[in-house]
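Form predicted on its own, single chain, as structure tokens, below.
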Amino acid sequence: MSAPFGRRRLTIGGARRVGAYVVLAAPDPGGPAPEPGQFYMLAAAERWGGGEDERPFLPRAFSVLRATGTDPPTLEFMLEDVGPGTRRLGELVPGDGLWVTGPLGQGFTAPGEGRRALLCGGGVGTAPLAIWQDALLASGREAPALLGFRDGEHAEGAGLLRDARVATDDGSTGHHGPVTDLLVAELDAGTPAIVYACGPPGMLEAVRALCEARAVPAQLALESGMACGFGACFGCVVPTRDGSYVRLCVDGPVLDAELLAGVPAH
């Protein structure tokens, strides 16, 4: 669905901690239901700035974790404190205001005939896979999830998906190693699949290369710093295999892996 023009102010209805992450929930009476893989530009309605003069931060782009209910839909976002903007968003409590613009961008598309969906995520890249798993399960498809995290505290985020298999860098939960170890085992099992992935650039590049080597299609939800969300600032361009460029905010954030010669660091 396309976003209505301009931003709109929502009221936080819930905020809960899930391990190292915060999940914010806000009813959205003025917007359409998002499609899995789309994103929103978020900003706190108050104290959204830094320095002595409270110079405003740019809005932050977040994939939608879930949209529950219909009258109105309640949007959920998963975030981690990695800087002043995410720290301020993580401080929000029920009753606080949240500016949103969205839903924006292009999301995931369903598997082709004869292929099973395989979800692979890392860290906050878990978020768009949750809403996508919901949609796949609702349509009667299986949607196994492989999720990688830094440690056990972060791995609690796996509970946001159903029956996820987990890998951790420190071995404190699940498989000791990168989530791509789990992915290799699944891909080499021989059942035709399409991989849906979101996570840090290094993980996505490993997923892209593994899928390319095995001729397995993949859809990658890329991360990038975004200033506008509408394609006007060209701050989120990524190069494609044919030498051209795409803007993640309008042509993505979900791209077919075959379009890319590599996943750039942001």
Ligand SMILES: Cc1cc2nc3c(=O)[nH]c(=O)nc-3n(C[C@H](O)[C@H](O)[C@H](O)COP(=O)(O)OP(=O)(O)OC[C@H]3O[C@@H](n4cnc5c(N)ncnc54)[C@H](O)[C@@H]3O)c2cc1C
Contents of the next structure:
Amino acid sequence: MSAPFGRRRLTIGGARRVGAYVVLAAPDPGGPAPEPGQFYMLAAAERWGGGEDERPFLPRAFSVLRATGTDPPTLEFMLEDVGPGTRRLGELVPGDGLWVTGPLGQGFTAPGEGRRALLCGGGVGTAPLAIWQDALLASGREAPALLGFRDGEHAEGAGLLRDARVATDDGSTGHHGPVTDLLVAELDAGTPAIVYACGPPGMLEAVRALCEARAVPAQLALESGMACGFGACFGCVVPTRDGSYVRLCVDGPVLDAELLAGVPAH
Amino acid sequence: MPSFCGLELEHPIVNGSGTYDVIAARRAFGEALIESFPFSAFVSKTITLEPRAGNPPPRLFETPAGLINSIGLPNKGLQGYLERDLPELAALPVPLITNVMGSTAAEIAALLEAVDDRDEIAAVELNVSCPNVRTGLDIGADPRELAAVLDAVRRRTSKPLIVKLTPNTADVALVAEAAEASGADAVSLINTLRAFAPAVGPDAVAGEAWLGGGTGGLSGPAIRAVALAQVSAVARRVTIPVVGMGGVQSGAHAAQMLGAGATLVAVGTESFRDPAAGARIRDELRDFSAKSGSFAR
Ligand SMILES: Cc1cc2nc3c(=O)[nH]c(=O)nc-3n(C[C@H](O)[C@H](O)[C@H](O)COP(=O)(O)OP(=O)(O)OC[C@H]3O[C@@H](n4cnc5c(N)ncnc54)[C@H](O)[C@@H]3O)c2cc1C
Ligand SMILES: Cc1cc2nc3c(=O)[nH]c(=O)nc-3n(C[C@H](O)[C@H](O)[C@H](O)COP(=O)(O)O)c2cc1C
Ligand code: FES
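Return the structure block for the form predicted together with the named molecule; the form predicted on its own was the one displayed.
Next comes the full complex, and the chain you just saw is listed first.
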């Protein structure tokens, strides 16, 4: 279903800390329910600008973490403070205005017959896997999740999914090492799988290479710098195997791993 | 109702070339886009003779109140545009202006001829922010160079010809005069200002570029004051209509462009912040005009 035309102003209904992250919730009376893997362009309605380097100016892309309830659905987003835009959004409190455009882009597609879903995420890459796990479980499938984080504080984000197995870089919680260690063990367990992954470029590239080597299909939710989110600026391109580019905002953010020769570093 | 190059338009707000892909936007927003179409004419992105992939990423850099882009004019090429995009663009509820660019007079002539054949296209905009392959200088940076090219190609189309000037020149009004003398029916400005985005991040090396294409072009509110100065300088020196753009974000800004002498106002970067910005600016301008009476149209 298409997104409403133009940005719309929502009111923040909740803002909570989950470890190192902020989860924002905003009822969305005008919007359709998003599909798992889709994203929204967000901007604070007040004081968007005037932060570090006098930014932000453009809206920022965020995967929808969850859409709960109906009449109206409440959209949830999971944020990590990495710069002026995420910092400003992270300051929002209930009652503040939030501009949103979306849902945008192409999300995940269901596993083929006889394949089990494996969810693999890192950091804020947890977000789209939460709504996707909900959908898979609701359709009666299994959806085990493997999540990697920097440290214990970040690993609290794993609580946003059900029964996630955790790896941390510093070993403070769960497996000490990259989440791909957990993925290899699962992939080599035998049952044919399809991997759904989202996370930093290095992790996604490792997932892509592991899956390619084992001929396991994978759907990767990528990130790139975006100005518009709806195909207008041609700024968000990612190089594909055939030497051309796709716009991540309209052809992604979820791409079949097969399309890519590698996950670009930024 | 502005009259522009023989077109009777519903209102003065159009899009800046390369800042709105209606085909992609329709996929995202459906028929609501068409029903409340923001622009009174639609300007295509720049089309070249051969397809172009565009520049390697990163292509975007955010600045204080602005954006530096180094997109590199990706497009399907003339044939791809005519065969695949034109049918859908022709079905829009507003006239279509096709923007073209070539690096030699022969290339531009071929583009103008191809466009001239198509009734679906109401007017042509010629992007002259393109280096001449012989001299390396932007065709639109030098009045004599531009005049020579326009004199060679102007008769290849009977459609209205808008010359999209480059702001990266010593005296844009002089270039605009040359465009008028060589048969332009209108001029549009400003295109993006040449700009450099320094590498950022933990591994950044001072002096290195952030953008994959090296340098880029600055747009958005950061350039509005420059745009107003250039539009007004040009409007005072030519008798043909002027399309003003650069950082327009509101009806008040659009009124300022009209006040500087523009007949139409284009919205570019602001559409990235809100896909329906053009419609809002159109409505704000209408209210503004009704109140002040000064731009009643
Ligand atoms: C489809 C999609 C979904 C996403 N989902 C989420 C999510 O669920 N949660 C989440 O936290 N994040 C998500 N992101 C990432 C989020 O959009 C970015 O973290 C955010 O845009 C950063 O903005 P900022 O102002 O905080 O940081 P910025 O300062 O913009 O820095 C972010 C990165 O951009 C680059 N950068 C730095 N300065 C500039 C500049 N001036 N211009 C351009 N680039 C610059 C650098 O590489 C830097 O590391 C998603 C991104 C995409 C594309
Ligand atoms: C991402 C981007 C792509 C653009 N592509 C083109 C183009 O293909 N052809 C062209 O003539 N101008 C192009 N422009 C320039 C705009 O049409 C406009 O002249 C400029 O951005 C100033 O207006 P603004 O500040 O409202 O964006 C582009 C601008 C941007 C930001
Ligand atoms: S973000 Fe503008 S085209 Fe994708």
